[in-house]
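Just the one chain here, the form predicted alone, laid out as structure tokens.
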Amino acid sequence: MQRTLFAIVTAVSALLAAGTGYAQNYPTRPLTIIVPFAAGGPTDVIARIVGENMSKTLGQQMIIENVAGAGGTTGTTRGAQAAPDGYTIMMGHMGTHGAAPALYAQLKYDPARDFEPIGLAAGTPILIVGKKNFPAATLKEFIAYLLANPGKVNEAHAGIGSVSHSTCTMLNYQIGAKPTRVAYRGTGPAMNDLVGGQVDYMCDQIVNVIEQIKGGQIKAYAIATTARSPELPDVPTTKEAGLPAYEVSAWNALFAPKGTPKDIMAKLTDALGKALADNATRKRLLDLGAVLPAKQEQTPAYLGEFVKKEVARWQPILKGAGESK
């Protein structure tokens, strides 16, 4: 009996430590980051501008994985469903671990359980855009474009539960739009349709649809922010625009599995706070359009309660606009 206790103890005590030193040596190989959306979009871009300061701090590729499809779920549930050894962490934002609780009822997981936050990466504020012919010139014109044609306004989104697709349902509802729902596997071909004129307006952060607005592809009617963008200056806020009740930003922040190890979460929350406080990485962020999260707001403990704030937010709002599936 005591030949086997003892084994059983040097056993346990070899397991735990295997996992310290496991844990000390990470990560000895490549990370992948799920990004639930296809390339090109504005989670995308942003996973790989941190992506790439990260892997310097922690000495190993971190390679983009775009899993994209069902408003971002897919790939959310891909990475809440990963081995929590610290090789697999996501992207998520405001659709994948806010809007989605109230939009899908059988969502096969929770944002606030089945992750353990590693932090807020950048806030990209949201403008209403049209098509660079769409036959309105500011913002109540097109408001009264849209409620005049019911049905024969497409507007495009990245799928049920994204950024694009939630807060336009927070515009049309706030209006009385009804156009007609165009979904795409990402805002990044859903802005490439915008461009091309396929599709006449869509919601969108700020990231994806800074350089067409400097390039003259696509219209601005407003930043539904509190003040001007410094990068998009002749852009009106919606409330100077007529519309003030419609005031939204999105947010991206990393996750990873729940059950990953807490000194492998400290890593990667450090490497997460040296790329934010990068001043190269710091610009590429802000030259698109994007706020960076203050000191106090990178933490875990931040962003986990931030995430219970915005399922709470949404909720309302979307049940309220009969998104709910």
Ligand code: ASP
Given for the second form:
Amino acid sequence: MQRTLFAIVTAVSALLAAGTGYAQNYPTRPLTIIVPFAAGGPTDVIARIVGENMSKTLGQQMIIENVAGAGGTTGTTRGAQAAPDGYTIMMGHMGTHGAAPALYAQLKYDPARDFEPIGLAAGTPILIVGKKNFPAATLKEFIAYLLANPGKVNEAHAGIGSVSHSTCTMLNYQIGAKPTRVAYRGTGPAMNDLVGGQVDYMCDQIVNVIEQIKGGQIKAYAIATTARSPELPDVPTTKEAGLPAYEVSAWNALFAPKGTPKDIMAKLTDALGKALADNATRKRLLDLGAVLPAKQEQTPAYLGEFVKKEVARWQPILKGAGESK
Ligand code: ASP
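What would the structure be for the form predicted together with the ligand, rather than the form predicted alone?
Then the entire complex follows, led off by the chain already shown.
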């Protein structure tokens, strides 16, 4: 009996020691960041920029794995179910960790319960954009055209519950538009079709639309923030363009699976903080129009509370728009 107990105690201490040593040496191999949308889209771009700098701090490569599908919920489920060892983390956002629970009755993860928050990465204002030859020059004309042509105008989005889907759900509801909604595996591929003219409009994050707006490949009708973006000074706010009620901005954040050891979490949060303090990384994000979280918004605790608030905030918005489960 005593011998068994001794054996168990020894085994447990050995495990604990191994656990500590493991965390101290962490990371000893490359990390994977799951991006729950197609490559080239906003979530992917932010993950690559932030991940590149984090890999310098962590001394290991950060591999991006695009697991697209079901508005980001497929990849997010994978992120929640990954081994909590610090080697698989994910880039979530206002859709996967805010809007999705209101839209999926069978969602296989809980944005607050099933993750350890690492921290906010970047805020991304939403813009209403249209294809280059869309027959409307201003937001007012755009709205009038949508209302005059129900079902005939195609809106592109990244799947039910994604940022583009939920923010355009809000827009369509507010203005009373009934477009044909076309789902993509991310707004990267959706942007290709908007530039090609196969779809008519979308609501998307600034980092994914800025180059095409500047290059004149698409039209920007408005930015849904209180002030204009310094990167797009010619694009009016929704308030200036006559739709003050439409104000919405997205956020992107890194999460680890629930149960990831605390000391590993501390290293991940530290690496993210260093990335957000790095001038070159900041510049890359700011040049794309992203808004960087303030220092006090960069803590895991802040993100944990924020996710709960976001899930609660989106429920009535999407329910009101007749879209909830
Ligand atoms: N984050 C985008 C969205 O939710 C999709 C993407 O990154 O491609 O609309």
